[in-house]
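What follows is one chain in C-alpha cells, specifically the form predicted alone.
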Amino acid sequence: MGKIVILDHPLITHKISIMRDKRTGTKDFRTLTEEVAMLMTYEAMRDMPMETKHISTPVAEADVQVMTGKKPAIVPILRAGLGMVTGILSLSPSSKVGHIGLYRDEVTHEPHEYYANLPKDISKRVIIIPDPMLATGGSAVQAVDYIKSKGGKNIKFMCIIAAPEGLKALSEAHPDIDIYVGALDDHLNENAYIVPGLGDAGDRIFGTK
C-alpha cells in the first residue's frame, strides 16, 4: 500500500501562502513553485534505496551510504508540472525527465492525452510524478494509468495543494502509490477549481493570464 503524506512544514506552508496570495508576480510565483517542489523532494527521497560505500576521508577509511539503482525519473503532467521540476533537479540532477501532456474539457472537466514521452527502464526507475494542483484528480489518475501501463511500478505523486475530491480519487484508483500534498485545502468550487486555492497554476506560472 501506498502512503499520503501532507508536509505541513513551516517552510512550506509559509511559501504556499504567499502562491496563495493574488498579489505575487510571476516571477515570485514561479520561484516559488520551484522552492515548494524542492522542498517537498527532500521528504518524497527518503526512502530512495541505499547501499555501502567504502572511501578514504582526509582523516581514515571509512564505509558511507550513497544511493543506488537506477536514478530516478520525473514525470511532470504538462504544463502546470514543468513549474516543479526544477525544484526537484535541484536535489536531484541525474533524474531523467518524461513528460505527460494533458488538457482539462472546459465543459466536462475530464482530462485528454496530447502527448507522452519516458524515460527508457521505466519499470525500473523510482518515478516522480509533479503537478501543482490536485483538484478533480482525473488529470493525475489518467498519467498514473499511463505509466503504468509502460511498465512503471514505483510512483509517487507530488502535488502542491490538493482537494479532498481529488485526493479520494486518485488514492482509491491507485491505492499502491504514494502521495505527497503541500496543503490540502477546503473542496472544489462548481468549475471544478481548488477553494481557496491560488488559481490556475500554469497561467500563474507562466503569466498566461
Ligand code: PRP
The other form holds:
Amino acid sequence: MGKIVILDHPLITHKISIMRDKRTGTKDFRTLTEEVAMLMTYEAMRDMPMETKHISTPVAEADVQVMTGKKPAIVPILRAGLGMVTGILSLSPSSKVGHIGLYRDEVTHEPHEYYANLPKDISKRVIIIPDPMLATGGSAVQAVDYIKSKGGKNIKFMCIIAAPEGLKALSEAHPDIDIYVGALDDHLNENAYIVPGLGDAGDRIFGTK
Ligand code: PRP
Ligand code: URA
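Take the protein just shown as the form predicted alone and give its structure as the form predicted in complex with the ligand.
Whole complex next, starting from this chain.
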C-alpha cells in the first residue's frame, strides 16, 4: 500500500502561497516551482534504499550509510512537470530523466498522450513523476498506467497542488504508489481547474498566454 503525504512545512506552504498570487510573474513562478520541487524531494526520498560502506575518515575507519541501487528515474509529465525537474536534480543530480507528453483536452478534460521516452531498466529504479497540478487525476493515472506497462514498480507521484477529486482518483487507480502533495485545495471548478489553485501551471512556468 502506498502512502499519501501532504507536505505542511512552512517553507513549502509560503512558497506555494506566492505562486498562487496572480501578480507573481514568470521568472519568480519558475524559480518557486523549482524550489518547492527541491523541498518535496527531501521528503520523497526519505525511504531510499541504503547500504553500509566501509571508508576511512581523516580520524578513523568507519562503516557509513550510502544510498544503493540503480539511480532514480525522474519522469515529468510534459509540459508543466518539466518545471520541477531542475529542483529534483539539485538534490539527486545522478538521476536519469525520462518524459511523458500528455495534454488535457480543453472540452472533455481527458488526457492525450503525444510523447514518451523512459530511462532503461525502469523496473529496477525508484521513479519520481513530477507534475505541478493533480486536478481530475486523468493525466497522472494515465502516466502511471504507461510507466507500469513498461515495467515500472516503485513509483512516487509528486504534485505541488492537488484537488481532492484528483487525489482520490489517483490513489484508487494506483493504491500501491506513494503520492506527495504540496497543498491540498478545496475543489475543481466547472472547467476542471483547481480552486483556489494557481491557474494554468504550464502557462505560468513558460510564460505562454
Ligand atoms: C496540466 C497539468 C497536468 C494536468 C492536470 O497540464 O500540468 O498535467 O493539466 O489535469 P488533470 O489532473 O485533470 O489531468 P495540461 O494538460 O494543461 O498541459 P501542459 O502541462 O502542457 O500545460
Ligand atoms: N491544470 C492546471 O495547470 N491547473 C489546474 O488548475 C488544472 C489543471
